[in-house]
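First, one chain by itself in structure tokens, the form predicted alone.
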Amino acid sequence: MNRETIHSVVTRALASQPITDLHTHIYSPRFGASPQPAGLLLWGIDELVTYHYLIAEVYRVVPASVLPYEKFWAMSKAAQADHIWKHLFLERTPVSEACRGILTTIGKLGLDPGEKSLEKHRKWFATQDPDKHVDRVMEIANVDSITMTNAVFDDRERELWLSNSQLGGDPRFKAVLRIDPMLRNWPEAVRRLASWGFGVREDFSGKTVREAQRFLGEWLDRMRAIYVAVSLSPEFHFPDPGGAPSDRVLREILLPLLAERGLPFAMMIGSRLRVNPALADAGDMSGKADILAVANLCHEFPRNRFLVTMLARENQHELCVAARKFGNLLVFGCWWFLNNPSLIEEITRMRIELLGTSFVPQHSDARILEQLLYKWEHTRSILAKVLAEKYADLAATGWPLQPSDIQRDVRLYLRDTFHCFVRSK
């Protein structure tokens, strides 16, 4: 095959394949749907326009001493999003990716990008059923299984759980349990498991072993979780110098457990939190980290299987490096602040010649429901440019290459290599 072919094949492929999205904060409409007030489902034109990569961006634009944060975030979503819009769409040009991802979002779903104002977009969403919409969204996006994030420590989605033994029912989302205080911050997550009535101490005495893994076996068994997930800071380490509890919540808790159901253990390094509280979750930030803690988990715990992603785009090659070493990490995507183009062209290219078809190449981590539209149709654009590119520099050795070749690659990257990896045993 001609590069021309190669590159024909490559875009047919990833247009037709199905993605299983393996990490996003996007729920069932069973947790119920915005605009209720309760409800976990965001979806729409101003849970779009608002999001927290626009509000930071706006902020750039429209500092704080002109409109003070309390009173942003005291006006209701709509007028939130005329302000965004108006001072990022109509007043300057549409140029970051956050705001064409809005735009892209808009053409997918049939309307009009060039439209002024959000009105018109705001009585078509109107009309939309939830359930359907959510349908219709992963049909466009050609996505057929979305892995929500399940943060039990949330007392809004704990409560939901609790409430509902059908909440996790829907075929076409995959449950995760999400953990961050029982390795952030231990002494609040002991005393939380204590208020629900588990026999945990602080300093690991008596029953805490045994009685945190009974909270997790039956949140596990709740949520039908097919992986367990946390959030950590660029200052995580393993083993921990200054001899955190993270260490013995590793060590004796959680991983001999998921060894045992065979779960694998997702590793989000690198954000650093609030460095502007005002700006809530738009106020995080990234953080180089530490890839020794990773690859020290991964040595001393061969039963585990470790997926993990890292924010700061200083960790990338380490972590590839790292992923040659042990079978039992699988690198994934390009988080936050790297889901970005330039760097997920980048990324991607040095994952391939280190990796080869051996790591997942994207997730969305989407929250809006329709941010799965612009997220895939970008990534699969690029996507496009690198394999092909790779294929082509392949088929000049002389090597034959197929088009099932490229078909059953496109296979493992978007589904099928995520799939093995969570099935293992």
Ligand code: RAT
The other form holds:
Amino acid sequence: MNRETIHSVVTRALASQPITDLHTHIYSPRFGASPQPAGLLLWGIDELVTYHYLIAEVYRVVPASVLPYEKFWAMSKAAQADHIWKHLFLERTPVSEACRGILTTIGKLGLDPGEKSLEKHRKWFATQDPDKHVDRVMEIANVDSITMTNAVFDDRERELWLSNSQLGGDPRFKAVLRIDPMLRNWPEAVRRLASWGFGVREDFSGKTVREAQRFLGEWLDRMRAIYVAVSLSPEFHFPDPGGAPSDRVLREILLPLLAERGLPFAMMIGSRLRVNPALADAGDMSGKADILAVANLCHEFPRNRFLVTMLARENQHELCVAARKFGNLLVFGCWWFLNNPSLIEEITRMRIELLGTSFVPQHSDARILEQLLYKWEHTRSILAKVLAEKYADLAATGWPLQPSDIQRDVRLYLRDTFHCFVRSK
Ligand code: RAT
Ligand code: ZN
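Having seen the form predicted alone, can you show the form predicted in complex with D-arabinaric acid (RAT)?
Next comes the full complex, and the chain you just saw is listed first.
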């Protein structure tokens, strides 16, 4: 095959391969899909335009000295969206990745990205039935399974699970038990668990380990979770030199339980939360983290499987090298501030060179349903470029590359590697 043929085979393979999205913040409509009172499934033009990535960007051009944060948060969703639209799309050119994403999304839905006002789009979304709309978006994005993030320490979400036994039954969605406070703020996690009737103590004494495992076990069952996840700060170490409780939570509670159940543990490392608290979700940033912690965990816990993504660009090479040492480590995605074309390209190229087909190139991290459309479209076009280049280099060696080889690899990248990792025990 010559370069041109390779490029078109790769592009077709990427377009036709259904994707399993292994980390999103999208919910099934069973968690509520109406704007008022707000359900957990976020969708529609006002949610898209007020995505926290865009809130951060509008505060670059209309600073808090002009629009105080409290005023912005007190505005209606539609007014917030109009403000962002005016300043980022009308008074400037929407060249950032988050802005471009809105326009790709609008176009993919068959609407006009050139519309100057959001009104027409609002009207169109208002006529959609959320359940059918989920099907349609998944079909256009070619996503076959959406992995949720189910935060058990979030009161609204926990109440929903406790009051509806059918919540997890939507076949389009898989649940993931998210337990950040257990590793980031153990005293707070203990207080919450104790208030829910679990016999746990801050100093790990008595029945703490058994009771914390009972808590996790109950929620894994209730959610039918396919893995457990946390986001960790750049200061995460294992072992922890200062004796942080996260060390004992992992060693004594979480990892033995997950090994017994054969479930992977996902660590998203490098998030420094609320450096600007007034911006809420838009106020988090990234920091370089310690990869030795990942290597130590993979080494000390060979019965556990670790899904890992890191937020700092500076960590990506070392993480790939660590993955070469441990078969129980699966590197995934270009997370959050890395989900930008230039960085996806660089990181994916390096991962292919160091790990071949044994990694998962991307997850969407979509928070709003229709973001699946742009996040995957943009990723697909970069994957096409990088993969085509790698296959052309391979063909140049004289290796008899076949279109079916490319299709098989694309299937691994977008779907099967993750499924095999989750299933393997
Ligand atoms: O990408 C995001 O939207 C972040 O705010 C986080 O949710 C991050 O992806 C996470 O899962 O912690
Ligand atoms: Zn996320």
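Residue numbers count along the first chain shown, from 1. Source: prediction; values computed, not measured. Superpose the two forms; the largest set of C-alphas matching within 1.5 Å is the rigid core.
Once the rigid core is used as the reference frame, the Cα position of P37 differs between the two forms by 2 Å or more.
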